[in-house]
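Only one chain is shown below, in structure tokens, and it's the form predicted alone.
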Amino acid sequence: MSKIIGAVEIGTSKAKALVGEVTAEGGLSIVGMASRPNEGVRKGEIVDYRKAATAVHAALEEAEKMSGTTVDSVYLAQTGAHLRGQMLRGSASVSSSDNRVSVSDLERASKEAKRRQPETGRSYVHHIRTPIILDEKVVEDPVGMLGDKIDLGYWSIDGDDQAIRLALHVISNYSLEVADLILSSIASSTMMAGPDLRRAGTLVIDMGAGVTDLALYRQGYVAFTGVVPVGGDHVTGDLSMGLRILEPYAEKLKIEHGTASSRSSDDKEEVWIIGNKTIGDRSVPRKAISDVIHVRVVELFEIISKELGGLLDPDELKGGVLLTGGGSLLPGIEEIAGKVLGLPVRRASFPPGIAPELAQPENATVLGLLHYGLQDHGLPGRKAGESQTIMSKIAGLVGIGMN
């Protein structure tokens, strides 16, 4: 029997919702995708609650429309400049008098790990585990090994509670519950970055309109995640302050005639804002249009080299950068990013399978949504379904009742 689950984005430009079925043999198709223009987001964070909860629910009832079907729960991304993330450790002594290793050993460390709790007003969103060492060796699995010591970790994000709140409210006054609570990063990285890319070491960045997310994977796992409070529409931004226009203008300009660096060719071409050559309308030289943009992607892969520091590895990152998201289209991006960060730069691509309507750069957090959401991310032993339920885990981080 096949199973309904849905997955939601509340990003800066749009809510985006999507449905999909997952088959009894494990298989997940696409049935239902909606986006709705979102004026209640800024930086990636929820400022107008009404606006916000408008968009995301008539992008829900047109998905679930398109679908033919209507979803119970829902995988929802977070993203904002009030995440912060961290490294946890935990450790335990195998406790049976044979010296090999159980289940019960892993939660004991998992356990360690997790017990320094976040500051007053803050909850976690998400724990991300790290390579188990048994015996100062990286194993898969230890469970039945012999060995004396278990040590695991987790790359732990909390954010602010009622950031959090808000975001859940949103889904619960549309009657969903909210499956699970996931990095946008990660969300798209898991889209963007297959297992070998993630061995190899990788960064990726997604460039939305209000943030930029990053997620770093060393051997596999995740090593750090940022968000950086720059997106598109700062773009736009410098656009309309720059060449002293109206938004809707800049940003038009932006799609049609903007590029990362400014090329010979446009030292000479004029283009024309509005388009139609009437009165009131008047162009501006291309160059004028490039350079501004150029300004504002240099400062934004230098907040990232400066975030991210000594991970800038080439040894560590054999994967090289990927980008993706709406930003990653603007023309000569990568030349600058590769120029900055000093590591191969490439945009990055869907894996196979994925309906050419539906990949495009800026749905890769919400497709990744889903792809993440039903892996099992649980420890070695378990059973699926017997971890906490984010349910009663948001319950109690942030003291909301879940009816």
Given for the second form:
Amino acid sequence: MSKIIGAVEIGTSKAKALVGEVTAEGGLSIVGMASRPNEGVRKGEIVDYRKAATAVHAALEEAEKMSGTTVDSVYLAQTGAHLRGQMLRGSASVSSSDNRVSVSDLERASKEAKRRQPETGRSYVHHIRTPIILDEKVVEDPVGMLGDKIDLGYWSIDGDDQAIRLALHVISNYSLEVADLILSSIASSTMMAGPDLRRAGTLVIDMGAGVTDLALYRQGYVAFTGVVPVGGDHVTGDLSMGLRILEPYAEKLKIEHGTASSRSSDDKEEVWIIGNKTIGDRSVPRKAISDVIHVRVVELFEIISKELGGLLDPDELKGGVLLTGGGSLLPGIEEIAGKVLGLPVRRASFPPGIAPELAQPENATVLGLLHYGLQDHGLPGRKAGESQTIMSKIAGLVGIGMN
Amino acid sequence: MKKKAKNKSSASAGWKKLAPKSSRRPVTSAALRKRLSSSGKFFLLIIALGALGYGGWWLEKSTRSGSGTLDLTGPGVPISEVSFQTDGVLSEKWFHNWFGPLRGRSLMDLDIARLHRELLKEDQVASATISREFPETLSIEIRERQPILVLHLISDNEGMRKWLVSSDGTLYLGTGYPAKTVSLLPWLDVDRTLIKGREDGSGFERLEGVSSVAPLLDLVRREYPGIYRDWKVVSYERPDEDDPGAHVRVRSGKVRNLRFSPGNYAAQLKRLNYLLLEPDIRRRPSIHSIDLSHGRSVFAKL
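Could you present the same protein in the form predicted in complex with its partner chain, rather than the form predicted alone shown above?
Every chain and every other molecule in the complex is listed next, the one we just looked at coming first.
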């Protein structure tokens, strides 16, 4: 028996909804998808509840209509500058007399790690488990192994209650439950960086309209996530101000003629702003467009570089840097990123099996929501059905793991 | 300085506590359509379930028609309680002795109409109401005849037996009465020919004349208990009110022979009481006779 599950991304420029059908064997097929322009969000956070709800509800309705079914619960992406990550660590002594590690030892260490509370007015959005260490050795599944001490950690992201509550209200107002909140950067990086890349060490940069999400993997586990409140809209804003044109024209110029760095041929080339050469239309040098974009893009990667600091170690990031999101479509952006970050950079590509019309960089997050939600993120040795909530139990029936 | 919450559980720090408990009014037309659709589906489900239930009931009803007595208790629900109520002296124990063991019978095993008929055959029982209180209680409510006289009858087989006489003339042996109650009742003395046995040998036919005497006994017991206690034997002859020769005779301790005419007993008793209070009569230990059956004229023989 199959189960219908949805995914929603309340993005700065667009609200996206996806409807997936999970088969009893755990297979997923996308049966509905829709997006709507969203004017209720700035820099990843809802600033106009009604406008955001209108966009999200319209996208959900169309996705449901396309799928010919209805959704009861959704995975919801979370992003925004209000999110903060921190590493929480916990440890536990192996309790059995024969020093064999049991699930309860892991659970005690997990509980110890999650004991630290966020500040007042903030709540945890996501706990992402880091490697389990048994007597200073990294192990995948220590249950049944011999040892004295278990250490494990969580990269835990907490967010502002008000921002989270607004997003939850948008969904509940459409009579849906939120099955889980998933960090946007985790969703998109899970989709675009396969297990091999994550093991090799990879930085995934999801360049959205309002914010840029970062997820850095080391040895297969998340070592850092972050949100830089700079995105494609800032580039558009810069063009609008720099060239003294309206934002819609600036957006058009960015998409049709924008590059991250100017070329020598750009010096003489003129680009018409409206494009129809009618009264009011005028031309601007192509180099001017590239220069404005270049400054902002360099600044963005410098911020990222500063944010990551010592984590940008080429020895630890053998998988390099993957760019995704709508902003990654900007020509020449890989070179700029490579120069600033000092790492090999390339555009991420979707794994095989995804329909070409869906496999667009701007869909990385919403597709990744389902991809991540369907995986088991519980502690080793614990069955998916042992989770606490009804949603988790239902999810367990179809192989969806939650933590 | 930002405060840190220290004592909250790990679960309480998660985003799930922020999830709205109840969804607010839909803010968009899409949300409204979704909610209406969900509500519509819910109501359709309720209607479908209702229709299914009604269909099942209708089918069961239509296939059951003419199949006999409706057994609402279902099979094998034995009677566990008998609710017995009476205005007289009979008890639940009497009922159980009379009815015999229930032997695990269910309410629907019992033939209520037959049980009612059998109960009314008991002369002490004036009327009875029997009902089933599902799932397992049999309810019996009876009204008993009240004895006003005692009739001593001697038969060849059973010797002398005391029969109680109720106000409607029914003769019955009486069960459960305290001996003192019976001993205080006046005896009835009637011509033996008036007492006719039933054809089935289960007792005697009703004594018709008693109904004419009953108002006298009822009145004297209620209004003049001192006089009543002294009455020993009551007898009557042709106690028809229209019969000029009809009369009721009472033998008492003080007045050995009292004679009443049937009808207007209140006036006659009033005169009797007046007489008995006369100093001349009070002083005498016994009076031979007082005849009150001649209207306002009272004849006393000292």
